[in-house]
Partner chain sequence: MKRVGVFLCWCGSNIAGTVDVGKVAEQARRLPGVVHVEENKYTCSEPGQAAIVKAIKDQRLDRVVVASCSPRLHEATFRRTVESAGLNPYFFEMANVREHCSWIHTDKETATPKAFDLVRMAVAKALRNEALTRGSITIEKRALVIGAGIAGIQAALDIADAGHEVILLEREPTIGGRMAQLDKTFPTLDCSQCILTPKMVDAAKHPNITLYTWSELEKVAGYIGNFTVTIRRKARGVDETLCTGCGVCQSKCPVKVPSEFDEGMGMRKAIYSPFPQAVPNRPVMDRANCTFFKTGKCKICERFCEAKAIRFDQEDSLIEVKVGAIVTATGFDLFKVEKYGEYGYGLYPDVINSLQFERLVNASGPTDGKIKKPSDHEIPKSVAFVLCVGSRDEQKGTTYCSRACCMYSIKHAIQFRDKVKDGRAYVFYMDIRTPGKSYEEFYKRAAVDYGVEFIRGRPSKIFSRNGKLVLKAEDTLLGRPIEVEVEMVVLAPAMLARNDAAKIAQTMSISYDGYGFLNEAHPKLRPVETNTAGIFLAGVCQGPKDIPDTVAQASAAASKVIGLLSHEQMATEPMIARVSEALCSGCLWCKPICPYQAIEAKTITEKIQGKVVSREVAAVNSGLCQGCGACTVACRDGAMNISGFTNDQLLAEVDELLGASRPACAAE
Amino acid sequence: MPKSLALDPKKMKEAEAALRTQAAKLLSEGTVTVFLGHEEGWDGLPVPFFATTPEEAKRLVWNPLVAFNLAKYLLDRLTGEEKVGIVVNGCGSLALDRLLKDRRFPRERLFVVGIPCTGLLDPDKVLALPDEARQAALEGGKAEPGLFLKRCGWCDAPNPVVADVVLGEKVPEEAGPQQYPRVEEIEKMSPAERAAHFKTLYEKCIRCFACRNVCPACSCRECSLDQWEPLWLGKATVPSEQLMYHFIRAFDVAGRCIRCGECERVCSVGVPLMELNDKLMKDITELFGVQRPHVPADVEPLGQWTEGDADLEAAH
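Throw up the structure of that chain alone, the form predicted together with its partner chain, no partners.
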């Protein structure tokens, strides 16, 4: 399954230079008043950065560690008229498209700079490496498959799906059905084993809501799970409610999840959250024939039907 991953640090360096030039141009010409990208943070970890002058645009970076999903920062800019620039790679553009399809940000207020992606590394893993190995991974392009972000393993959209300008050449796309090996393993368990599996994993949740905050499909003004009336979710920090939170959230983003896996990556207690999302995506493909359920569509899979949908009565 995991496809051949080949980092191209040289290409990324070129893209970084082009990005700085492009962003500086957009800012100096007044096309945008702010540009969303990354800058070098503490210990080499890129952090989100909002450049507002051509001068600041020089601080933008583009390297194998730019894993953050920038699209959700747009929600902070909802009010106002100003035009916003943003840089996206393939999965970043899916996140952006998710917000656009959910009508959470006006396309006309965006200038999107796209960069075809040759893969990204998991910052947590890379930054934990000894200096030499880290150097080799980041600059020499010698990264073990295990260092890549999980999502790179199933990525079929390395080229931006939304962009006003694309920097660099398109990278070849690997088509083919999405694979869900973890889900298949869980499906093989007995109901009791599955129940125990989820209970053990999910009761660790401390409801820090990092998963929800990073998710591009979770963009409600006020999360319904925070509401008091109706009380969709109990407030008590007991396993039952922790599990409900995740079970509801995964079903809420069913058909809209872009499979970026950020929820899982940012989870502060290491819960493999994508086990739920992946299951729903796998079933959406199997039941409704949606071949790429992670790619935002004009009509979401649960917002439509066909006469030929499997009959539920026959299902038992």
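Next, report the structure of the form predicted on its own; the form predicted together with its partner chain has already been given.
Just this one chain is shown here; partners and other molecules are left out.
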């Protein structure tokens, strides 16, 4: 976890200027043909932006509201041989590394610009603030802890884990064991209480698939949930189908979730989707001794077998 979540607007402005310069240089020299970053949207929030010229690189922004990961947009550029530039912070680089470890995009076609992170604000919460408070949070660095993204509270990878060049000084890290307080509360429930708990949560789901679409661990060419043969999931929004969808999704990313919390952040009806993801990560830690299960590895614990696996010991 970062030692401080206090924003430093001055450093972010410096990073933004350096990012524009770096992207313009890469494009002008032909090192990349397109650079993936953010530009300011019509409502003031950053939106994904593909710069293709040095002049367009001047539109790139880096501010406390660049909340979403860009890595999954690379899947739209799988065809061809173009080299793509991309900017990432700590959790953004975990998303990128997830795609790389899953061999979903060739590393040789990437130029990665990393920027260390001291925390990002939740765009929805910031937009809901009065104008004066919003300006103070964005420009003065006076943001209340509750305004930060949830993932900032448990982040232990504020510095990019994948980068060809890093802009700015690294942030101190404290990479201790991850904590899952909400999971511990759920584990104390009886089986019937847990079933009722998750049924109540998932009944709200409208099956918009935003959680799947934003997840860097969900990168299959064809999702099993979209298949007609075999038909894993019906179209009715009834509790049984909702539970089936969420359990399939969670178990599909088990051992590969980077704990970015994007699925929960983009949920249109506010389902706390990280509860189940965190439960699976907690189990992986306890069963396989992996202290940071959200950090991509060359071979994930659920992708290998050893004689010391917990299930084998239990069988004996």
